Structures are given as C-alpha cells and as structure tokens.
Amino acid sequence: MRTVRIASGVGFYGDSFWPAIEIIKEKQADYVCFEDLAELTLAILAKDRAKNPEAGYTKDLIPSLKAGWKLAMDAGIKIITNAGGLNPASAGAAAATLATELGITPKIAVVTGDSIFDRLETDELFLHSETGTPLPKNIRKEALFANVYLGAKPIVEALRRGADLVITGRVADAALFLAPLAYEFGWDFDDLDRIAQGTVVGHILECSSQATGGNHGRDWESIVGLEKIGFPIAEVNELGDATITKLANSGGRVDEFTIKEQLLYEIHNPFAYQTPDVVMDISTTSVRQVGVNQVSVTSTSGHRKPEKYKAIIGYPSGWMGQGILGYSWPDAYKKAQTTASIVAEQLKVFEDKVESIRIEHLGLDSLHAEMAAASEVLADLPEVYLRIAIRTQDRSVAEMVSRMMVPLALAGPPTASGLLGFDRSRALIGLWPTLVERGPVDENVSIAIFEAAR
C-alpha cells in the first residue's frame, strides 16, 4: 500500500526550523509543513503591518526557505506553510524574489480569502462565541484584523495545480497536514473517518517537538538529546493509518506517551473536536508502540463538519505597563512586598485610569499566585524579583510603572538591583471570537499560482 511522509517544519512562530532542514537534507519526507500561526501571532503580525503595509507575514519565512528550499526542490519535497499570516500576497512575492536568488523555479501558490476585514462595515452581528454579544461599534471601527480559520480544501487545490510551495494565511493548524494526504490519496471530504484520521495526524505534527519529547510532563528527565531534538514525521497510507517517527540520529523520543500527550493537547472535547473540515472524535483513536521511536496512530472517527467557520477579530485593547526590580537576602521577599505597596499607593493618583494591576514575585508566585510557597520558605529566599504590571487605556499612564520603580533604587528598601522593563509600555490587542457563514467565505477564497523568474 502506498504511503506518504509528512514532517513538521515548525510548531509556532519563533520555533527552530533546523530540525526540519535536517529532515529535508536526509530526504525523509514528501511534504514539510510549517505551522506558524496562533492568535498571539496574528496580534504580533498586526503590529508589524501597522508599521509597514508590506509586512504582516512571519519574519522566519524567508530565512527558513533560504536554508532548505533549494534542497527540498532538488529532493522533490513540497513545502506548505501558513506563514503568510495577515499578508500572504507579500509573503509570496518575497518568496518569489528569494527563489530567483537561489536559482530555482518553483511554482508558488498563495491562498487568500481568510480575511473578512471588509465585512466589518456590514450589519452582520458577529456574535461573540461565548457570550452571544454582538460586535460593538468601537471594535468594528478600530479592528486591526478579522480572519476565518480556513480548512484544507484550498491547499488541496493548490497542490492539484502543481504548487511546490503553498503559502496561506489563517488556516486551521491541522489542515496544513491534512491537505497533502487528501491530495495524494484523492480523499473525498465526505469520507469523514479518513478526513478525521488525517486531521488527527496533523494535530500530532502541528506542534513540532511537543510530539517527540519536548515539553513532556510524564518523565521529562529521561528524554535524551533535547539539545538536538528531532521533529515528528508521519508515514501515512491511503487508509489514513499513520506511523509517527523521527530521524534516527536526532534527539528526543517518540512513544505512546509523547504522542498521547500531544493528541490531547488543546482538545476541548475528545468526542467532538471541531475543525473546519470535520468534527473529530479521538475516543476511538488507537495509539500503539510498534517499534523504537515508532508509534502507530489509527481508527479516528469523524462527524460532519461544523455549519460555520470560526473567525477571530483583533482590536486595540489598551496598554500594559510594567517594571521589574530585584532584591537580595536578607528579607528579600519583605523588601519586594514593601516596594509593591509603595508603587500601588503611588498609582492611586491614576486610579480611574488603571483598569487592573498585577503584582508577582518571579520564581515564587508568578505562575501559582496565592498557592505558592509556604510562609516559612519566604523568610530565607536568597533573592526575589518583583514584577508590577498594569492595564490601562492611556499609554502615558502605562509608562509610569517603571518610572515609579526607578527612584526606589535609593528611596525604597535596600539592595534593589536589576531594574528591568525599560520598554515601559506595550500595546495590547484584544480578540473577539465569532462564527460566520461558510458560503460568502468560500466564494472569496482565491489561489494564485505563479512561477519565480528564471
């Protein structure tokens, strides 16, 4: 039975792409899929595009292509990526320029149509997915982006048209990996079990090394070779049955537990995990060790896809101001507490503009808050870093936090050092989740295919 090998390229914007380059060098994949986008990523890209209209795609797209694209072309390996972010057209143009520099002539496909920004001017309600509240007028007016989570079908069409590189905007993570399987095996999207099985393969691969022992919660100390961890590779047959593995000379581990941990990652309902292509039921999925660093994944069930697409609307949501100041033994924690009280008191002058304040001690309670260490531990801490952050709609108020902390190096408790937070303020972007009808979105999906100049 014929098989297709699909590998993870990156698992998020900023991830290392070098394990994927090793897979390409060793010709151990037919497709490498770079999954760059998250809601946070769209917010970052929105800030980039605000500074430069030609920006808005991930900055690691061109470096990763420069490192491995020619090798991939020589090996017949196709690349799929959603690194186009908020500006797939500019990403495609940049890739075409690079291709000329590299001396290669790939077919490049750019998938657009995920943006529904122009529809914010209509009278559509865009009800909030959790509260049912209609989209407020101020968000409509100030929105920075509005994008639908597309499925795999446009990528399948791009591959049918001969694309060597497919660049998309906001496409659901697993759809990047489902698409080459549906294309290669000619799967009908009404064959729900196969589409679900292909989606579960994509879900396992989408977070790169999280499936090969990275970020592993069971016995993380026994994972060998994290300094050279490999990315997962799925060998999939026409039924959708998959074997997950990695390069033999790479670090990390592929076993039932690393795969199951990733399988459950972000799954809100294991019986009905909604994606644009299928509602996936992993209660039937079989995960079984079949060899060293080889895990079989089969038998996922599928139900009909949701009636609507999920969409996300990003909008300005005020400013964060922060400052970080360190204190050393003795009484490090008491010193930090006193400084926090001083700054909190000084911030009262802006009380009507400070929407929220967060006080935490790095290494002590910044993650666990009031559930942190017992009081007897606090008395003898060698050092504590105090972090104070506020949320406000006024940038000038946000910038006051770190300014207030600077004088306390002399005017506050002793041993203050290591003042951080000189960025002083950071724009915050709020996210409005909603559902939209499929028809108008599908009508606007466009696939542009062009070849780089010789």
Given for the second form:
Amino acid sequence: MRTVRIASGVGFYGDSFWPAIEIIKEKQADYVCFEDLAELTLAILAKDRAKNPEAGYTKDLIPSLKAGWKLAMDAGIKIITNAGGLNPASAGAAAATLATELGITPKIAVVTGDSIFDRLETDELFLHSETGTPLPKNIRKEALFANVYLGAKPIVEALRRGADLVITGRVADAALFLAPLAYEFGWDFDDLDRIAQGTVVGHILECSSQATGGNHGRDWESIVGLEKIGFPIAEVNELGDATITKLANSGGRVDEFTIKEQLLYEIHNPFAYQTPDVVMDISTTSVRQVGVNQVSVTSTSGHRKPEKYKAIIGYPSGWMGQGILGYSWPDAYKKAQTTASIVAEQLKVFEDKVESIRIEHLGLDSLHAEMAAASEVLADLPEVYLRIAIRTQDRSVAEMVSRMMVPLALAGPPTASGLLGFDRSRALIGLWPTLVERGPVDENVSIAIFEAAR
Amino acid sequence: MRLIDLAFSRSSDKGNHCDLSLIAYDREKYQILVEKLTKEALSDYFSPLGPSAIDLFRLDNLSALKIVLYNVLDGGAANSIKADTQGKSLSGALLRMEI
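Same protein, different state: after the form predicted on its own, show the form predicted in complex with the partner chain.
What follows is the entire complex, opening with the chain shown before.
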C-alpha cells in the first residue's frame, strides 16, 4: 500500500526549525508542515502589523525557507505553513522574492479568508461560546484581531493547483497535516473515520518535539540526545493508519508513552474533540510500539463536523506590572514577606485601580501557586525571590510596582540583591471565543497563486 | 499512595481552563486510578484553585484519564498575571495527590 510521509516543521512561533531542515536534507518526508499559531500568537503579530502594514506574518518564515526551501524543491518536498498569520498575502510576496534570490521557481499558494475583523463593525452578536454573552461594544472597537479556524479543504485545493508552498493564516493546527493526506489519497471529507485518523496524525505532529521525548513526563532522565532532538515524522497509508517515527540519528524518543502523551494533549473531551473538519473520538484509537522509535497509531473514530466555525477575537485587557527581587539567608523568606507587605501597603494609594495582586516566591510557590506544598524549611531558606504582580487597566499604575520595589533595596529589609526582573508594564490580551456560520466564511476563502519571477 | 507512583502527567491550557492528562504506567495501575480517583476527590484536592467545574474522562484504550479544571488560569495565557500562565506545572501538583 502506498504511504505518504508528513513531518513536523515547527510546533510554535519561536520553535527551532533546524530539526525540520535535517529531515528535508535526508529526504525523509514528502510534506513538512510548520505550525506557528498558538491561541495568543495572532496578538503578537497584530502588534507587528500595527507598526508596519506589510508585517503580520511570522519573522521566522523567511529564515526557515532560506534554510530549507531549495533543498526541499530539489527533493520534491512540499511545505505547508500557517506562518502567514494576519498577513498571508505579504508572506506570499516575501516568499516569492526569496524564491527569485534562491534561484528556484516554485508555485506559492496563499490562502486567505480566515479574518472576520471587518465584521466586528456589523450588528452580529458574536456570542461568547462559553457564557453566551454578546460581544461588548468596547471590545469591538479595540479588538486586535478576529479570525476563524479554517479547516483543511482550502489547503487541499491549493495542493490540487500544484502548490509547492502553501501559506495560510489561522487554520486549525491539525488541518495543516490532514490536508496533504486528504489530497494525496483523495479522501472524501464525509469519510469521517479517515478524516479523524488524519486529524489525529496532525494532532500528534503539531507540537513538534512534544511527541519525540521533549517535555515528557515518564522517565525523562533516561531520554538522551535532547540537544539534537528529532521532530516527528508520520508515515501514513491510504486507510489513515500511521506509524510515527523520527530520524535515526536524532535525539529524543518515540515510544508508546511519548505518543499517548501528545495524543491526549489539550484535547479536553477525548470523545468529542472539535475541529473544523471532524469531531474526533480517540476512545477507539490504538497506540502500539512496533519497533525502535516506531509507534503505530490507528482506529480513531470520527463524527460529523461541528455546524459552525470557531473564531477567536483578541482584545486589550489591561496591564500587568511586575517586579522580582531576591533575598538571601538569614531570614530570606521573612524579608520577602516584609517587602511584599510594604508594596501592598504602598499600592493602596491606587486602591480602586489595582484589580488584583499576586505575591509569589520563585523556587517556593510561583508555579504551583495555591497548590504549592507548604515547606518546612521556610525559616532556613538559603535564598528566595519575591515576585509581585498586579493587574490594572491603568498602565501608569502597572509601572508603579517596579517603582515601588526598587527603592526597597535600600529602604526595606536587608540583603535585597538579585534585582533580576522588573517588567514596567506588559499588555494583557483577552480572547473572546465565538462560533460563526460557515457559509459567509467559506464564500470569502480564496486561494491566490504566486509564481516567482524567473 | 501518590498518583506519581501510578502515572505521569502533562498539562496545558485552552482559554482559561487547565487540561491535564494522567497516563498510567501499566494496565494494573490504570485500574487503581479508575477505582480510586473520583471527581469528588479531585474537586476537593484542587479546591485551592477554585475551579468552576471539573471534568474527568476515562480512556480504557490508552490506560489514561483526562481531567479538565475550568476557569483556573486567571484569565488564560495572554491575560494571566500568574507566573505559570498556562497551567503547565499543574501536572506536577496533580501527581502529588494522595489516593
């Protein structure tokens, strides 16, 4: 039976793309898919685009293409990416310019139509998908982005038109990987089990090294070669049966447990994981080790796709101010507590503007927070870092946290020493999830083909 | 015994909710989890975070459980002032639980 090999390119904006370049060099994939958009990534890209209308796609796109695109073209490997972010068209134009520089002549397809930003000015309600509240006026006015999660179909169409590189904006992560499988094997999107199995493959690959031994909870100390960790590669047949593996000479591990861990990642209801193309049920999925660094994944069930598309609207949600200050033995913890109460006291000037204050101690309770185990060694800690953070709608109030903490190096308890992090203010961003009708979105989806000048 | 003796865990976010996987080391240990780890026990254990609801799903085919704690991330990734904005470390808090 014919198989198609799909590899992970990156798992988020900021991930290393070098493991993918290795896969391309060794010609161990037919498609490499770069998944760049986490829930909040569009907020980062919105800031870039506000400064420059030509920006809004990831800054890693062009460097990664520079590193691997010519090799990929020579080997007949196609690249699919949602790195287009908020500006797939500009990303496509930049890629076309690069192609000329590299001396290659690819067909570049750009998928647009995921943005519904223009519709925020209409009287559509955009009900919050959890609370049912209509989108408030102030959010409509201040929104940073509003994008639908598109499915795999536009990418399938782009591949049909002969694209060597497909650039999209907001597309559901797993759809980037499902699309080449549906295209290669001619899968019908009503063949729900097969579409679900293709989506599972995408879900396992979409976070790159999280499937190959990175961020892995079982026996992590025995995983070797993390400095040269390999990204996952799926070998898939026309039934959708997949074997997950990685390059033989790369580090990390692919076993039953690394694959189960990624399969379950962020899936919420495992019996009904919602994607634009299918509702996926992994309660039937079989995960089996079939060789060294080879795991077979089969038998996922699919149910009919959700009636509507999911969309996310991002909006400014106030400011965080924070400071981090270290204290040493003796009485490290007591000193930190004293400083925290001094700052809390001083912040009372802004009482009604400070919405919340968090006091955390790095190394003690900053991560597990309210769930942190009480420590019996508090009185004798060698050192502790105090973190104070506040939430406010007023940027100048946010900036007061570090203004108040810094003087306490002289004016507060003794031995303040690690003045390591003062974030004067950081913009907070809220996300408004909603559901929208498919029809008007689908009508707006378009695929443009760019060809590099010869 | 603690959950860490039976299983490993990874956690992350979706919006303001924390999503945790609990994957048993083998089938026998999974059976113990199924018998002893109830929604009520989880609800009690995670009460310091004040979740608005908790989901617990069983996956016999994977010897794993999925737990979702609703509204515990101070607004979620880009909106949270917690050090761990995405609840990535709550997997460790879960593994510390005694059953």
